[in-house]
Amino acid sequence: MVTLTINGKLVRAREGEMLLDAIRREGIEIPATCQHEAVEPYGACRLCTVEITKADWGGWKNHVTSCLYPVQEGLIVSTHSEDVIRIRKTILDLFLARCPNAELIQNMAAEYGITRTSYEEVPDGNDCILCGLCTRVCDKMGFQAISTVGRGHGKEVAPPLGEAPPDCVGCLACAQICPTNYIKFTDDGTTRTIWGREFELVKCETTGQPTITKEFAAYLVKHRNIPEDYFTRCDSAHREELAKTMGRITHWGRQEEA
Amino acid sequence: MCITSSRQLKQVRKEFLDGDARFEKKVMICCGTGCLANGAQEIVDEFDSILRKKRIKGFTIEAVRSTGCHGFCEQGPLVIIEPRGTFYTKVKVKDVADIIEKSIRSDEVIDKHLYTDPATKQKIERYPDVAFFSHQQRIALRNLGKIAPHNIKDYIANGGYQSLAKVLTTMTPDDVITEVSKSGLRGRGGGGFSAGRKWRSCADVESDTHYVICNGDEGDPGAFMDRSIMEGDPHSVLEGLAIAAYAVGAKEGFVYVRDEYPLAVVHMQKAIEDCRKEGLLGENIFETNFCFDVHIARGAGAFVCGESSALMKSVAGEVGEPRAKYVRSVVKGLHDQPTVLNNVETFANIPIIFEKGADWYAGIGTKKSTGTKVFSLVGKVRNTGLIEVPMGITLRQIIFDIGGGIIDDRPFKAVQTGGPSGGCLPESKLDLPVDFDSLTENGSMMGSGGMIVMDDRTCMVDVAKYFTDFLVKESCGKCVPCREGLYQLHKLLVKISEGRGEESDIDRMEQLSEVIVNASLCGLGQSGPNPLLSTLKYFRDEYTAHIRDKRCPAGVCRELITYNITDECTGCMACISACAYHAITGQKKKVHVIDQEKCTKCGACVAACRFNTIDVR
């Protein structure tokens, strides 16, 4: 365990533990939109960055993104200092240039006095902020399916060539952890649609309710050593299999005890 | 064969020695990129038909040699005869037999290839006497257009690989740290970081595999020495980087070249292939433990990626983005192992910190910036190309006596260092001593060493524009600050040089490059305004006429600018034939007139013009 002071309060964490998950733990509320517990952190957004300092550091002073800064004995944070608002506001600011109709950002950007960027619109500008959480996560799938593409301010998430990509399987998980609702589905309960690609869904045997794609089936049945039958069966059908089979154990049970 | 000792080598420097004792001269042609697009290949194959046809007495096509970069690439192609050196410039292929005939068949000097000193007007024969090399000292690019770098052999007669000897035979990894550590050398990449204390964190680090990484991925607009040392020089490079294995432990090196280099890969490849055939790298090199190969990575040519943990992504086969360096790159680096990274120019200087020793090195330069440094001078001077001076040496000596001055010798307005992150000096610097530490506490740093002089028609908003927008494109767009932020800068830039700005606007472009600086997540952000902060620091009016006159004083800024003909107009229609727009009216012998609304303000007609009679502002 170490000991640190945030915020003018002392705190013990975890060693090898991030800064920013001490901060939370203290109730203290730092906005970052690049960070999620699902994947590593990543420090594109800036918006965690902190003061920091130390007592034999003479003064001198650093700015660090909590998401990142490993906890270290002795380190004095400050989370809302003058020069960290000053950073997080321009952030917000030159956010809101880019993707002024984000709710997330609008949100974060009001909470700190912004309603409207003082720079000039970005001319092509979208929801997408770039936080790379959806490319992180199809990594972290094992798809890879999709990749940051190009550069500089023209960068993109985008699948390879522009086409449909070849390496996705439907599951969506880049859609769901996208902060701002940029990544766009289709699912009408036979078919699904993302990233210009059609996906069949399997369906139940029992319900008929659709389960996954037939592709995630098929990589998970190879992949994960998950039964082949097991997605022939949707959640409420494994279910209600399960309170049957529960129930012929609880019934052994009483037979027993008598 | 494999080379297993000192002796060996000794015995093969002795071997190509013997072979060129044969010939009474040598002709050096320098065969770097530069002199390469003149057509130096060609006259290379010149020499080769005629002495295929005609025989000389102690001179044959093998003592033809096809050099790297000499520097001088202003005056390409170079043709050196040695032992005199006599100095050929801007030699055509008609000139080869001329060539042959009078200066190697006979001792004839011919006069109309010499070199023309600028200031004195008078030829000059050989190379050491131009005021270009003569006040270089060559360390790094000691073998530069001496030795043919496709041959292995040459660059063992020149002394090669016996420092690898020495390491591997006599000194332990320890040693060998401290004698780098001694010798002060500071990473040539940019940063300037202690080599030695580089080299010590990761040795220090446990671990099995530990790696080597030669940066080669030199993207500042206007530099090209690491590529010149890649292509001329490329075994010295390969034994500093197996100097630095052994120091480090590593069993395994990266070269990262970026693709725009073919050459250099070529080189390159074929240095690690000679190296491999005699046992220069490969197991038990010098029949000692140490085991050591090197694999070429070649980069698609972004900028970010010579910024250390992008270059590493990318050897990866990642997406080349840089990551905090809150953990660094000496303990978790390439695979998330240790990782010494150096650039070329650091790799090229250590064989000969062993050679000499780290006293003779720490005595060169100043006290702690020891050494030389490799510049690319280029811009508005005379004399441009490459070259190596002490550290300590005055930007006016650089500019000056190496580069013999401004162009038609106007005024001197500013020198930019560093590259895009660097920044520009004026005239009042101009006596500044070059180091490290010099030109960041003067607001721009060494970066790799590019250096651009401008003139009095260089316009420092534009400068700023320029490598601000270049910078926009060059960011990996990962962080925010600098995705964001610079692209902010730029249109900021964009509107002042348009006369559209106000004079908040400076206020704004300050207090947004604070915050670049201090929330970006690397080297590029972070020092991504330095264009902008030293123009604003050293050349504020400027920007103060483009918001407040609505004037660009350097008649650079199209939107802020009109071309005029003045009354000294002698009406010889240069002007009018030159305008590709039709802008330009006017008869024989009397003053013409510009149309403003056809007139696209593209200078044409000013460099047209032999009477300076036309007037921008």
The other form holds:
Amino acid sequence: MVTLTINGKLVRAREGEMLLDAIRREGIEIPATCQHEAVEPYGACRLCTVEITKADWGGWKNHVTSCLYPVQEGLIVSTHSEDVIRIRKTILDLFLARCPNAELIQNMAAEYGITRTSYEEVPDGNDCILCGLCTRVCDKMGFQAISTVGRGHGKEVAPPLGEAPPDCVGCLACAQICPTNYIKFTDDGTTRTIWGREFELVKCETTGQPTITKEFAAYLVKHRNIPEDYFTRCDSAHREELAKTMGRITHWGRQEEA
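Having looked at the form predicted in complex with its partner chain, could you now put up the form predicted alone?
What comes next is one chain alone, with no partners or other molecules.
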């Protein structure tokens, strides 16, 4: 364990823990659009920047991204100093220029008093903030179907060569983790469409409701040792079956007690 100071309060943290985790555990809210517990820290948005110093640094201070900076013994952290606020405002100002219509960015910027960017807006700017959450979760799932491509204003998330990605299984991990809802998909009956590719959905034998794509089911059966027939029932059917099983167990227990 190490001891550090966050906003004037002595805090104990696990050695190797990142500053952002220690800060949030103290109930201090700071923005971090590229952070998610499902993937490793990335430091893309820089919004979680904090100010650090130590007693023996002679007044010298530094600014670091707290999601990537590990706690240290004797570290003194300020999460909302004047310089930190200025940095966050600049970053949000730039985000507004790239994504002027993204509701998440609009709301975050408004919290810091910014309602309109001072920079030139990107023509036809979309809601992708290049946080990298979608590409990282896709990689972690084992598919690597999408990635960031291009440079500057033209940088974007896309499948290889901009075509329907052959490695995609339609799991929706990318769409569900996206903080701005930029990644779109449609479920139409037993057909799912995402990244320009169509997938057939498995139907629940009990309710007739679609569950997951056949490709994703096949992947989970092969790589996660899940029984093949598991996906022929939806969550509600599984819960109903579990409830019946628990009911039978309880009934048997009462009979044995009698």
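Residue numbers count along the first chain shown, from 1. In this text, the rigid core denotes the largest set of C-alpha atoms whose superposition between the two forms falls within 1.5 Å. Since the model is a prediction, treat every value here as computed from it, not as a measurement.
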Subject >> residue 152 C-alpha moves between these two forms by 2 Å or more, core aligned >> reply: yes
